[in-house]
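Just one chain is shown here, as structure tokens, and it is the form predicted on its own.
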Amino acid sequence: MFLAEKNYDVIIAGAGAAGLYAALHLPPHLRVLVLSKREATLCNSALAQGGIAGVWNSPNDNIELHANDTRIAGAFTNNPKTLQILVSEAAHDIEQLVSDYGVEFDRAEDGDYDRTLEGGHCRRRIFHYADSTGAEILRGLLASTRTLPNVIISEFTTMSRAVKTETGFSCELLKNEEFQVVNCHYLILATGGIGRVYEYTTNSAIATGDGIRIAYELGARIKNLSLIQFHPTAFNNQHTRECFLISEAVRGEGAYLRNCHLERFMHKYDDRLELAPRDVVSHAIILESQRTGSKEFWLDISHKEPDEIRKRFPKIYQKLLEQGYDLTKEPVPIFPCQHYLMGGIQVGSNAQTRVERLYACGECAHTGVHGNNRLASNSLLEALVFSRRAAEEIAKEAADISPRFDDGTFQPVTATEPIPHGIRTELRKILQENYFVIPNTEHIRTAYERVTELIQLIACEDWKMDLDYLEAKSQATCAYLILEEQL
């Protein structure tokens, strides 16, 4: 056995900003634990790279302005409730993060924030540090989760099935091929994005969909898992799936995309030209791809001046450097590619699904904050205002919860037999040729079709239950499901 207690208050499955808010929230009377697939500093919060949108102490800024661009970039889809709440309660989690948690950012000579612009922001209210925010937020974060005695935080373990109970849900773990069986009373639901469904993506190892899977399997709804976003400026080097992320807030600082013959475009797709949303950029690029017959495109901020360059984004410019290219003196390669999820596990204003004591926040969920489509750094303050408001309402119930922790039962899996070489790999082939930018809506039932196959083979009682078979059924869920919505 990995851990020495079975039955937990609370169990957060992933440790990235969403799942450690959380825990930090909670009272300290609840036991937790906290599980991450891998060590705990790997997951797409420490891959953010922008920062964090809010309005805190910004006189020139007010929430109904952030309201306004978020409304914009989601096309009006937003729900109007939760979209409220997400810029309301912003300047309270920013501030938390710096007063309670450690977390730094960059600040301009004068002493104040150097708040800093992106994409269909109309003010400049990007908290950074710079090009690595998401790295230091989760820095402070998992630094004072550590801290807590009520927390245990469980590293390479992955939950594989779970199931109701009277008394709140028995999960079933994996680690080191090692099972075990844990209770808990209250269930929250954070693991990420689904980026490993596809080909090319600027996510991490870990984003197979396994927490939407475990939600799905208990009932909880899933909706809009087809609103996908593509990064437009993902570094295009066509050698590996995980592709480095090239900050919107490039664009913001001025740089230029270029088509293949190296003309700027977007003046041709919206008057917003470089700092239009993601998803509009991104369509750009394959409405001038088809355009030029090229798939190469360029970004380019060599017309600033270096050592701003260097400063502002240090990571980004080493990451290229390292690479071959130089972003102080000339373009460099990029292309959209999968990056964020703004379906997801449907849940309420305090991150509650239907299935009762489950939660779900993060990039996991689907507050409707985004519509379809996320403004830019709006992520990373999504996953704080709704774990702690999820971690709230725990504390609020938990006060009159009974002691008793009841077990569930999981059908023992005794196949030695590894799941067929693969499958993984096709699923990702079929949603990247597709259901990318513009989805090719002539092959999508076929491509139901086989993934609907693709998932009867998985179902099969007669494989290894290790972790590659458990993210090929995530894998397939999620395909199945984004395709599904689109007959």
Ligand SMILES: Cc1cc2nc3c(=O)[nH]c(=O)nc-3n(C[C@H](O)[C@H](O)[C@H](O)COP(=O)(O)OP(=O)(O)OC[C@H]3O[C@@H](n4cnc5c(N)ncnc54)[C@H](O)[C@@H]3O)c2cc1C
Given for the second form:
Amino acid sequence: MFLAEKNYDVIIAGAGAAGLYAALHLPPHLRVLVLSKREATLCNSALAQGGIAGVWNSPNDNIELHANDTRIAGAFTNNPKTLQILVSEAAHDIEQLVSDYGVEFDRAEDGDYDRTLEGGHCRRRIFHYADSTGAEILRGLLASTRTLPNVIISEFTTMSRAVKTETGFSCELLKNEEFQVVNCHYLILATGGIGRVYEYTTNSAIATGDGIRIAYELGARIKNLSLIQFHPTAFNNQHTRECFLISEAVRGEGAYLRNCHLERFMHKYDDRLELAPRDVVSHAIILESQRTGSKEFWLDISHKEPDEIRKRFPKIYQKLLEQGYDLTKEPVPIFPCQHYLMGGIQVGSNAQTRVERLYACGECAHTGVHGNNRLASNSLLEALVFSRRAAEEIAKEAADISPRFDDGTFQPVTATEPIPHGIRTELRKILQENYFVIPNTEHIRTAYERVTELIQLIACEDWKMDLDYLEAKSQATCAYLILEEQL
Ligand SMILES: Cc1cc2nc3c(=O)[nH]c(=O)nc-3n(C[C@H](O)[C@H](O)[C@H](O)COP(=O)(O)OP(=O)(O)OC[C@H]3O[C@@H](n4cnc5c(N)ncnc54)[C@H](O)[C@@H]3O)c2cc1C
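Based on the form predicted on its own presented above, generate the structure block for the form predicted in complex with this ligand.
Below: every chain and molecule of the assembly, starting with the one above.
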């Protein structure tokens, strides 16, 4: 047994921004278990570069402008109620990051926060810590959570399955090839994105959609899983699955996009040029690629002051140098790749799903705030606002909950043979080829049918239940749900 205790008031699957912020807002009398599939610092939150958007002590800005930019990026398909919550509660949560959890944001020379600009924002409203904002937020949240006596963080612990009981949930956990079943009254899924369903993604290795598969198995509604954002400017290195992101903020600070002839081309596609929202820019790149017959594209900020670039983007500058490119002197190769999931586990304004006592927040959840396309730097904000609201809702409900914990039962898996090699590679290839920036409508049905066959192969229960198997199952479930929406 790797965990001494069997019963918890709340189990949170996920130790990114959403999971930790929920833990920090649960009342101290509740016993909380937070799970992280790998080390807690390996998650999408830690990779966020650009920053967190919000109107906080900003005299030239207001929440209506923030909401309007979010609506324009989302093609006016955003959920009005959750969007209003997002923009109006942003100030509270950004302030709390600073005052309660010791998170730092860059300041300008006059001492005020140095808010930056990103595509689709009409005001400079992005709070950032150089180009490592997510890592700084995670540092503050992780350090603060570790001081809480009522919260246990269990790293390298995967939630493999969950079943509903009368008193909440039983969850099966896997750590170092050992399984353990624990119970809880409330379950919060904060397992992040699904990038690893694609061949090329900016997402970290944990992003295999486990929470979405678990929620689906529990009967939660999964909505808009095919609303996937493809970031236009990932560093183009087709040798690694995880594509290093070159933040939107680089275009915000004046970078140009150039085609294979080193010509600017965005004027042919959108009046907002390089600062159009991500879906528009990614789309323009693919159309320009079809026009020129080349996948060669460049991001160029070499016309700006080198010291400013190095100061503003130290991590990006360093990472590109390691790849042989000097951002201050030359254009760098870029291409769109999978970046973010707008859809997910359908939740209400307090992050509640349709399954009693099951909550979901962060990237795995679908609050509807983003509509069809997320505005840059709104997702860290969404993760904080709605995970706090989940915790506040649970705090209210848990006041009169029975102290009883029921044990659920899991069908035993005794097989010892690993799942066949190549299933995960095939799944990634199917999505990359058929459902990228411009979907391959002619082949979607064939892709869907093949994914259905792969699901059946995975589900036949003849395979050893290890991490590889579980992640394949999650990836296949997500691929199936994405393609099904497109039929
Ligand atoms: C390169 C990059 C740059 C980005 N830049 C920005 C930005 O500038 N601004 C912005 O707002 N957003 C940005 N985003 C998006 C944003 O970072 C994410 O949407 C957000 O951080 C997601 O937080 P989360 O807590 O939901 O998920 P994550 O931070 O990914 O955390 C997921 C957690 O779930 C755990 N987990 C997963 N499966 C299991 C399981 N089965 N059992 C137990 N634990 C599990 C993981 O171990 C991890 O701890 C960026 C994303 C990327 C990839």
